[in-house]
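We begin with a single chain expressed as structure tokens, specifically the form predicted alone.
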Amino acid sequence: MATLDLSDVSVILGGDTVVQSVTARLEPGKLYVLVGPNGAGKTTLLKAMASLLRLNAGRVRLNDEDVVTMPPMRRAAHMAYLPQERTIAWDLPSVDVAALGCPHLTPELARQKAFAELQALGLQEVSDRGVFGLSGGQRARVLLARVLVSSADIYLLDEPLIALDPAWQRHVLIRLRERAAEGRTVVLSLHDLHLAAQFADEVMLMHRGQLVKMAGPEIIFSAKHLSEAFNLKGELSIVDGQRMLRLESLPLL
């Protein structure tokens, strides 16, 4: 199990401060959801957590060890990252792409574990098919499988529900909650506030590069935060034991 500590993290890209002074402690056993309007800094913050961007200030520590100075192989063993761009360079069979997520296993064991995860994601019939011949939604699930087979302590996923239909979106979020329940630290960005309200243990609200607040959905999805960050009017309620978010647009300024 691993804890990820962010201390005054700032990132400047092209002369603009895209992430500014973010401090947060992300603990194992929880599913954290990053939300915020376009350009809020969600993708940049995830890349900073994974040490894929240079920090202009602050530190990211994994169990008190600086992520920036960790050897790449050690960092990769602890962190599994899913980028928003779903590009795949080679037309490998789906099972081989998914198996890349567990390089510590023998090739045969890695393929067995990858096939089991593809099966859980409804892809057993295309496991031997080249990824270039799959639909966008199928390719997205193959790349998700590559993360889900990983034994990493921390999962960082940038918009993991892209190209998935509503049923598979919920299924993937259930799988990610299962990984968190196993003791992992799971962090993902979402545009869908309804799903964030339903599935998040804690929500990280980003706005203009800053972490406005990190708290439970009941606090984040308040009238004040929804109005200021999203120009939305909303109400979070509990229906049959589940959190439900009702939203409506406010007049544009």
Contents of the next structure:
Amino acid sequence: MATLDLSDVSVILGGDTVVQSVTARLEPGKLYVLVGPNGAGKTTLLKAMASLLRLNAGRVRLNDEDVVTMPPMRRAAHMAYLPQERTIAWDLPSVDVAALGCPHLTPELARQKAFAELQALGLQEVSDRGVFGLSGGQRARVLLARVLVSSADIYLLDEPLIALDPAWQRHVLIRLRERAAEGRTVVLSLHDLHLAAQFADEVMLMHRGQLVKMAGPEIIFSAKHLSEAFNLKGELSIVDGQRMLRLESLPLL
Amino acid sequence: MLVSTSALNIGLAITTAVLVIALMLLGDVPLSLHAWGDALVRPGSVGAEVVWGIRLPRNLTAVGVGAMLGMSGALMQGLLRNPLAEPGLLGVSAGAGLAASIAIVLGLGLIPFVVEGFAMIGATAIAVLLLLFVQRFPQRQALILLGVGLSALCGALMALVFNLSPSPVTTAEILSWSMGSVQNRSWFDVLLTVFGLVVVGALSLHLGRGLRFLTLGEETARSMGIDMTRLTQAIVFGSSLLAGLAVAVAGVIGFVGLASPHLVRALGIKDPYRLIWPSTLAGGLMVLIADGCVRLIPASGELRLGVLTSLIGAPLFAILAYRSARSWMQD
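Given the form predicted alone above, produce the structure of the same protein in the form predicted in complex with its partner chain.
Following is the full complex, with the preceding chain placed first.
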């Protein structure tokens, strides 16, 4: 179990402040969803958490240890990261790509674990097939399997639902919730606010590089935040015990 | 996977060993059964000189040079995640070639090991430039751009050397050297190839696993604990050492470094880490076969090895490229 503490994190890229003074505490057992309009800084914040870029100010600490000074292999054992970039350079079998997520196991055990995860993601029939022969959605699930087989305490996923159909989007979020329930800290960025409302324990609303608010969906998806951050009108209601978000467009600014 | 990596390694190693022995039967001087008997039991006999002093070092040099190119090609393609990468891409071969031509123009060609030494100095100079650059800019695109630039610059300077060469004989000498050969190579040349393969082979075993994670991009590799600067430096160093040694020992031999990894991939091994050793063995076998053909094909003078590897390698590569393109169309 691991807690991720962000204190006053700022990142400047190409002269622009992309992430500005973000402070947050991410605890085990919860699923955090980063939302915000394009260019809000979601990807940069996830990379900052994974220590994939240099911070211009602030610190990211994993269980009170600075992630920047942590040995890379130990950091990797704690954190599994799924980038937005979905390229795979070589036509490896799907099971071998998924098995990359557990490098500390023997190749045989890693393949067994990877196969089980591919099976859970509906890919058992293509597990030995090269990834170049898969559809975009299948390939996205193979890459997700690589993270889901990992024994890391923290999952950082940048737009994990890209290329997935609605059924698989929900199924993947259910699996991620299961991982959170096992005691992991799961952080993902999403553009689908309906899914964010339904699945998030806490929503992190980013706007212009700042963390506007981090709270439960009921608070984040208020009329005020929806109109200010997304230029949308809407309200969150509870239907049959489930959070449902109704959204309407506002005139373009 | 069509074949397992270990089965392929064993198959390639056995085929190479058999061919090394079979090709020892070939040569300008036909050996009688009696001479063969002498070669095996009487050191210092004519038979022994021909077999152990000329034919075996030549065959082993061919295997060693090909293996270095095959290993270098596999490492470069894995690092740059580009199926078109090859040992010459970063300009190391061109640097070695340029320095060797300067040695020939300066009339140092007849002094033993001077051309080879110059080639290694040229390769080292380019490798040092690349390593300094990588320390500052580890991104692969930047590395490729610098390599292409250095390669073009060395090519232009080599053209200048041709242009200013004092006599047609010198020009012909450079041209002949640059076409590659393993004729009249000694055990020292064999040792040079063994040195390169042992050093870079050990490095690959230690760091090559990083290439597997790099399949999913630099960010994923870094998030999995891979130090990209260190990996890039190690592979640029290793690949440069192999390419430089290959040029120093045998001149310019094209297409082997590009085609060997593709040949192995066509047999179903796509993992850039597992591909390193089969590609090494395939490269050795390719150059050995090419050198055998050089000796078998009747020509007024001996055909040059580098010419033949390109003649065989280019159509083979075109077939593999066609097969790949067809599989991409089906996606």
